[in-house]
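The form predicted alone is given below as one chain in C-alpha cells.
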Amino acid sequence: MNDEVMILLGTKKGAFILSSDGRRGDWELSGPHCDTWPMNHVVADPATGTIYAAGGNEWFGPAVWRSADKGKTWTHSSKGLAYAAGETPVKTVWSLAAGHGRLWAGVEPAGLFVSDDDGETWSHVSGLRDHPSRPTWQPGGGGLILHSLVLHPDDPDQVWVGISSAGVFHTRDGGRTWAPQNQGVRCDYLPDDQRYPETGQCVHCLVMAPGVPNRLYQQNHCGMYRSDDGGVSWQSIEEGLPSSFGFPAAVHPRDPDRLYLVPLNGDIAGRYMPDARAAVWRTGDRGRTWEDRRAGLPQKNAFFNVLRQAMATDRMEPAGVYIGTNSGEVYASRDEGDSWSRIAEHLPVISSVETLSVRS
C-alpha cells in the first residue's frame, strides 16, 4: 500500500506534520517548522501537494510560508500583505484556501488578500472592507479575524468568508462586491428585538458539503446552522446537541449529509468538553439527528477544547477524522469517527488541523 496521509498542524510555536501510510496506524512527527512562528492555519493544495502556513504576530509581522517538498524546506513572503497607510496594520494571517490557481488569505484585522503567484506577492481584495457595514464590525473574543474561507469548486468568482464577529459574506464577482449572508442566524448576546441583524453574527466556522456547493454548514457562537441555498438563508440544526456553543466543523469528504462537531459546555462556563468528557458529535442526515462518539477519547478530566480550525477529515476509505486540542494532543479516527486514539501529545496549543491524502 503506497497511500500517504499527512496531518498538518498549526500551533502557537510553529507548524508540525504527522505522516503515515494508508493504514494510518503509525505516525511520524516532524517540526516545529516555520522557525517556531505562531501558525494559525496550515493547508495543502491537493492539486500540487504544496504546503502553505499562515501566521505571524505583532513581533514577526504577518506572512505566508510555503514548502514544495512536504515540509523539508520552507520560504515565506509578506510582500503586499498590508493595508494602506493610516489603517491599523495587518497583525497576522488567520486562514488560507487554494483553488483555481489562486491562493487566498484571511487576516486580522479582518480583511482578504489574494496571490496569483503561489504566495510570492499579495493583493488586497478591497471590496470586502469597502462594504457599508465595515464600520460596525466588532472583534470577538479572538479578535476581529477573517478565519473561514470557502471557495466554490466550479466557479472561481464565488467565495464565502466568515468574520468574527461580523458574520458571513459572499462574492459572485471575484471579490469586487460582497453580500452579507446571515438571515436566520441568531445573536443571543443582543436584546430580544435585535437578535437577527443583517450583520454582526459571531460565526466560528464555515464549511461546504462535498459535491453540493449550495449546502453550507456553520458553527456559530449562538448555534449550529445549515444553508441549502448557498448561504442566502440558514436554519438551526442544533436540536439534539449538548450545547449550542463550539468552534470547529468538518464535513465528510464524500457524503454531503455527514458532518462532525465538537460542542463545548458553553461560552461562559469554561469552554471545555461538557461534563469534562470528550466527544465528537456526528450527523448522517444533514443535522436532523446527532450521535456522540466517545470510544478512545478521555471520559474524565477533559478540560480542553478544540479551536475553530482544529478538526479535519481525510480522503481515505473509510474516511479519517482528526482533532487537535488546546492542550497539545491530536486524536485520530480511521473509521469515520466510531473510535479514536491519541497519536500525538505534549505539543503547543493547536490552532488548526488539515490533511493531505495522496492515493497511489
The other form holds:
Amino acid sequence: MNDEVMILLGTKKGAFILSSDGRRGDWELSGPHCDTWPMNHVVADPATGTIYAAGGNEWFGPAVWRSADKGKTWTHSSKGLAYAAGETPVKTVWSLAAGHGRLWAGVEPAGLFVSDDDGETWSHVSGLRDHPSRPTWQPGGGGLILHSLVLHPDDPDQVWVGISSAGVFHTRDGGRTWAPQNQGVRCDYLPDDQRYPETGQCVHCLVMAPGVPNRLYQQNHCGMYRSDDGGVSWQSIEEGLPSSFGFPAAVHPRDPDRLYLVPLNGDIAGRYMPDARAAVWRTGDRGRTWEDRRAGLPQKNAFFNVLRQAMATDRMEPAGVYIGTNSGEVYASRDEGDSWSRIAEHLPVISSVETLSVRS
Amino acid sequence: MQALASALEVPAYAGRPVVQVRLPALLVSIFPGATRRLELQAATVDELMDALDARWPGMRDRLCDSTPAVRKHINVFVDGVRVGLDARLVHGAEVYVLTAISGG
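Please could you give me the other form, the form predicted together with the partner chain, since above is the form predicted alone?
Okay, now the whole complex, with that chain kicking things off.
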C-alpha cells in the first residue's frame, strides 16, 4: 500500500506535519516548520503537492511560506501583500486556497490577495475592500479577519469569503465586484428588530459540499446554516445540536449531505466542550438530524475547544476526520467519525488542520 | 558601446555614507546567506532598508510595514539613538536593528 496521508497543522509556534501511510495507524510528526512563526493556516495544493503556510510574526509581519518537498525546506514571501501607504498595514495572513492555478490569501485586517506565481508575488483584490459596507465591518473576537476562502470547483471567477464579523461575500467576476450573502443569518447581538441586516453577520467558518457547488454550509456565531442556492439565502440547521455556537465545519470528501461540527457550550460560558465532554457532531442528511460521536474522545474535564480552521477530512476510503485542539492535541478518526484516537499531544495552540491525501 | 554605458552607470548608493549594520539573529535565520554584521552605503534608514532588500530580497518587508514605517516590534538604533525611517546616516554610523520585546 503506497497511499500517503499528511495532516498539516498551523499552530501558534510554527507549522507541523503528521504523516502516515494509507492505514492511518502510525503517525510521524515533523516540525516546527517556518521558524516557529505563528501559522494560521497550512494547506496543500492537491494538484502539485506544494504546501503553503500562512501567518504572521509580531516582529516581522505577514508572509506566506512554501515548501515543494513535503516540508523539508521552506521559502517565504510577502511581496505585494500590502495595502496602500497610509492604510493600516496587513498584520497577518489568515487563510489560503489554491485552485485553477492561483493561490488566494485572506488577511487581517480583512482583505484578499491573489498570487499567479505560486506565492512569490501578490496582488490586492481591491474590489472586496471597495464594497460600500466596508466602513461598517467590525472585528470579532479573533480580529477583523478574512478567515474562510471557498473556490468554485469549475468556475475560476467565483469565490466566496467569510469575514468576522462582516459576513459572507461572493464574487462572480474574479474579485472585481462582490455581493453580501447573509440573507437568513441571524445576529443575536443586535436589537430585536435589526437581527437580519445585509452585512455584519459573525460567520465563523464557511465550507462547500463536494460535487454540489451551490450547497454551502456555515457555522456562525449565532447558529448553523445551509444554503442550497450558492449563498443567496440560508436556512438554519441548528435544531438537534447541543448549542448554536461553535467554530469549525468540515464536509465529507464525497458525500454532500455529510457534515461535521464541534459545538461548544455557548459564547458566554467559556467556549469549551458542553459539560467538558468532547464530541464531534455529524449529519448525514444535510443538517436535518445530528448525532454525536464520542468514542475515544475525553469524556470528562475536557475544557478545550477546536478553532475555526482546525477540523478537516481526508480523501481516503473510508474518510478520515481530524480535529486539532487549542490545548495542542490532535484526534483522528479513520472511520468517518465513528471512533477517535489521539495521535499527537503537547503541541502549541492549533489554529488549523488540513490534509493532503495521495492515493496510489 | 554596451560595455561603455555599463561602466558609466553610477550606482544608486555612490557617494552615500558608509555605515556599519548589525542584524538580529532571528532575521538572519530566515534569509539564507545573510550575515549578522555588514557594511552598507545609505544616507537614511529608509535607504538602508532598500539596500538590505537589494542584497536579500524580501528583507525590507520583514523590517518595515506599508505605512511606511519600521515595524512596531522592530527597533532601529543609530549611534545609540532609536530612530525611524527618515533618520539620516553619517559616515561611520553604527546601526543596530533589534527585535523588541514581543512574542507569546
